[in-house]
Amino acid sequence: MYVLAIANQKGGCGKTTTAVNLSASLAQIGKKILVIDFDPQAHASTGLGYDPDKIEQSIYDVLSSLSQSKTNLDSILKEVNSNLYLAPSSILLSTLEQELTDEIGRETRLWDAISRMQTKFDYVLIDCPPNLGFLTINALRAANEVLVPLEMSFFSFNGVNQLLDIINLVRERLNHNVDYRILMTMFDSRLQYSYQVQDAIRERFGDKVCRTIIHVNVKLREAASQGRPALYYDKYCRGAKDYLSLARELISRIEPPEPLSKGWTPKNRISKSSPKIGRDMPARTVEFIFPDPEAKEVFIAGDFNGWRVNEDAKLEKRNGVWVKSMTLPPGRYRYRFVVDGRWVDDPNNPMKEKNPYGELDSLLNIG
């Protein structure tokens, strides 16, 4: 079980647009999530679905010792759909800080309510409050990773650093180490100004930045005043699209690539000599290109590296395009290039085919 936090103390960022569109995409590649509504204004809560007035108990009940409704976490949750789970909050959470101020280990109170949880979930997500307080230490202390929201502007580089800072108290103070990343949200691909954010945030943050970017969508704020995420609302719209790549590259990031299964390979265009690989299995040499000379950076993603995006499926850059070659097997693969954080099909490839998710995978046959 792997525990994200969702972190800005900055509001407008994105940060439960975040929590509610994520947590929607990773159920659909199938994984089993438990979303955490920590923000005493529930907002979570209310973008999967429920009306926090009408929810009798919440993480409220789990983590306090005065409610008159205590319970556990299991007992609290809400299905959003067969992968997807929500823990209500309520507006009584802004109360729980005054309520433990006496008590010993007040700081792991989620932490202890998730590792009693008997339901197994595959990943946790944490919708934090948008300030640094009790709340939020909590919820860093649970987490192995926050994911840190953060609109195309630089004032948002201040509220950044103070996270930082909480980040390394709670490495020091509770001997806890959690990691972060960024995600840069709202981005509008028409201003010149988000590209010099983008440039900025980069430069600040080097690796810990995600390399999927959230664009401007009107189709999150339309799914939010619906009370969906984005995928059950227009799965095709970009809002949705760009949190399925974000799930694809979290989960590449974490988990690791499951193996080649036997007369299954990638998908490409261009096959050269056929070393060995094995005993009995000829490979071929597939030399992948992409034409891009205004690009930054350029990976390749598919079936023969688990989707994974790191440094391993990144391309060089040769004359104005890109180019990456790779030794495979004989089989059927999907494969897609990531392109400044977006996810697109091969251009010079006309074999495609439709994903889940309403996208074109490109496809390569070998042998």
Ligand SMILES: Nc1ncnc2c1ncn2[C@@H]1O[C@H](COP(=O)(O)OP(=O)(O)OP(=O)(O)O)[C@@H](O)[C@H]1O
Second form
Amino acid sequence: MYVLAIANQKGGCGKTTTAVNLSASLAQIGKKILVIDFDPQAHASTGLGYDPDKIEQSIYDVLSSLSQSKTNLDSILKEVNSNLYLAPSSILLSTLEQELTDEIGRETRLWDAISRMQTKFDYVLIDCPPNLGFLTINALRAANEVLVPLEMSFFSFNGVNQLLDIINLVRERLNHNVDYRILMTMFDSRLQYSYQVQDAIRERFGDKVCRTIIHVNVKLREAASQGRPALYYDKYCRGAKDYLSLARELISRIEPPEPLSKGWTPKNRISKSSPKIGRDMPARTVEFIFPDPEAKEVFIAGDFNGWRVNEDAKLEKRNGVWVKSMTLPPGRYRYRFVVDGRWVDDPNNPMKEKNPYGELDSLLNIG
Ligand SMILES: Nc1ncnc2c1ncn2[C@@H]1O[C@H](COP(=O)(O)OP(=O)(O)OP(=O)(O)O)[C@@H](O)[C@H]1O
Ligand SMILES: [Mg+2]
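Complement to the form predicted alone: the form predicted together with this ligand:
Expanding to the full complex; the earlier chain stays at the top.
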């Protein structure tokens, strides 16, 4: 189980949108997901189709000692879809801090509840409120990683240092090892300003920035107002695709593939229709080329590297085109390029196949 807290004290930067849509994407890929709505505003509950006024028991009843209907985390779970569950919030959550003022170990209250849970999840996503108070500290203490959405404005830098200070405090004072990643949200590719902010964010936070960028997409707003993730509202919209890319990036980082090694057989990674693989055929060196001199960075992700977007997958710019050589064993591979955070198929390769997300993967046969 991997616990991800989505936090930033700045309001409206995309925390809830990320919690709702990333969770739906992870569930779509086949992971079992729990979203904990940890904001008294209960926007994640609404965004997943539950009216907080009609919910009988919420996360408040799990954590409070005073609640009349005290219960455990398993009992409040709502099944949103197969693989996707919600622990709803309620306005009462805002009283919890005061209630627990004198309690010892109050910062670990949420983690205690998560760790006692009987239901098994692959990923738990916690949607935090827009402040650095008691609820956010509880979420950080429960998390393996904090995902910090930053919208494309220089103002979004304000306050991140404070959040990072709190993360350090949790590490030192609560002796809990928690990592963080920055997620760029509401990127408007029509504005030069977005690219300037992007450069500044990458310069400031380096490899702590997610490769995937979430673009501005009105469908994300529309879907939220209908109480649905964008994937269930319009699965081909930009917002749904961006969050699927983010899910893939997260999975490939958290669940790294087995490395290519001698004698490696790609049978688990290729589709049934693939040709027979001659195991004794030699590996071949392939040169991947992406012809966009304007791009700032280009990666390649595919079956051969577990769809992992990292430094090893980076293309090099040579004479105005992006190039990467790879030596691959015989097999049939699917791959895509990640160009400045956008997933695209190979424009030079006519062999393509539709993937489960409605996009095209490029195909490569070796041997
Ligand atoms: N990529 C996007 N494109 C367009 N609209 C977006 C995008 N991301 C979020 N929004 C919209 O922006 C508003 C704020 O987003 P959201 O509620 O996710 O932020 P938040 O950080 O959870 O806010 P709060 O701090 O109040 O909890 C919402 O109306 C949401 O639909
Ligand atoms: Mg929110």
